[in-house]
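Consider the single chain below, provided in structure tokens and representing the form predicted alone.
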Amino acid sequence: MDNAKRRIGIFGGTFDPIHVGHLVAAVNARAEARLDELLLVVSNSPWQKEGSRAITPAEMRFLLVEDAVRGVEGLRASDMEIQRGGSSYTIDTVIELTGSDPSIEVVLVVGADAAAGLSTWHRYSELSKMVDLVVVNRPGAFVEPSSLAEWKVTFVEVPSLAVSSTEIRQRSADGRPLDFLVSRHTIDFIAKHQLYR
């Protein structure tokens, strides 16, 4: 019988919309931490962005981001954020991976800006207990290794790829192509229910 635990990442966020960088550092970290599998964790109620700007209905988010990944070996999307309800921790999440399936190792994916910020996530000491941390770094983020002391940390570099999903719904609103950003089926669905305007 074999004893592997199965390494499962979790790679969270609002996904508002899905873009290339965020596919790229997907697949990138998956391969650089050899992962079994990549959750792509589409929260439910991003606490850190609440009150900030509009946010698109998650399920909406979630269908994003189950197309985007469709046939990508190795990338799935969750909604388990979504189905839990509420806000979003990344906390519970990984309580509720690793209750489910015992020989779940979790490996936590984040940007370089999102590691840069960890110190203020809900709960964040004991995360940094229960998870390996991968940092994809992104354009114009850099994230100081001795501030991420009390983290496993692996650092992922990916091709450069200036792109956000600010970026994103700012060019939808001004009515700007958003070709080879995104999928052409999140430019359909963008434009089929009027996102961003």
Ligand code: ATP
The other form holds:
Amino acid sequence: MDNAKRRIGIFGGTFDPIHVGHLVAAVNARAEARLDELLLVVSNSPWQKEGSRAITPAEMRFLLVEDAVRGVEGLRASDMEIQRGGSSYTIDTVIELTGSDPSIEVVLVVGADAAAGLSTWHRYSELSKMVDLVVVNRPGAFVEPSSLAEWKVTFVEVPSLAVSSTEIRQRSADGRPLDFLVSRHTIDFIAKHQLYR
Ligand code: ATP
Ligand code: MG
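Next, report the structure of the form predicted in complex with the ligand; the form predicted alone has already been given.
Expanding to the full complex; the earlier chain stays at the top.
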């Protein structure tokens, strides 16, 4: 009998757009946390960001994530929150994953800024009992470990890259270079669809 559970990580985000910080964090979290696979889950409607700025259509954000991880072992773009529609809550994604395959163990991967906000997440107490948590460092972000007492948490050190999607959007609006922060394909896609003007 094979009682080794498959460890599936979920790394959720708006990914507007995906950048090198996400990708370096993802490959290293996957390796350090020994995940069979890490899903980059593109949020459909990021409820905590709604109303504060224009968000690129989910299908476009997903296409860019899919392209970015193509050929990268162990990383996969997931559109399950887009397929589900409505507001994106991580707990629903975890339930959907474990419901489809009870032999899965779900590991939630977040950057330190997201980790510091976990207590605001939908049904976070239930969520904390359903997943193991992996927190990766992020420049400028700090999470008090004692605030994560209810979680089974591991801290994974990844190369620090001070880049954010906000910075990419601002650079795009200003006409500053995006090279090496995002892929060539992403740069072309942004230009073609006139994103972040
Ligand atoms: P925005 O500026 O629009 O909020 P972002 O760069 O923070 O974009 P998100 O899609 O909000 O990207 O983040 C998705 C996940 O990736 C979060 O868990 C976040 O902490 C993590 N993350 C984003 N950028 C980095 C980075 N440079 N290093 C480590 N983790 C990161
Ligand atoms: Mg963010």
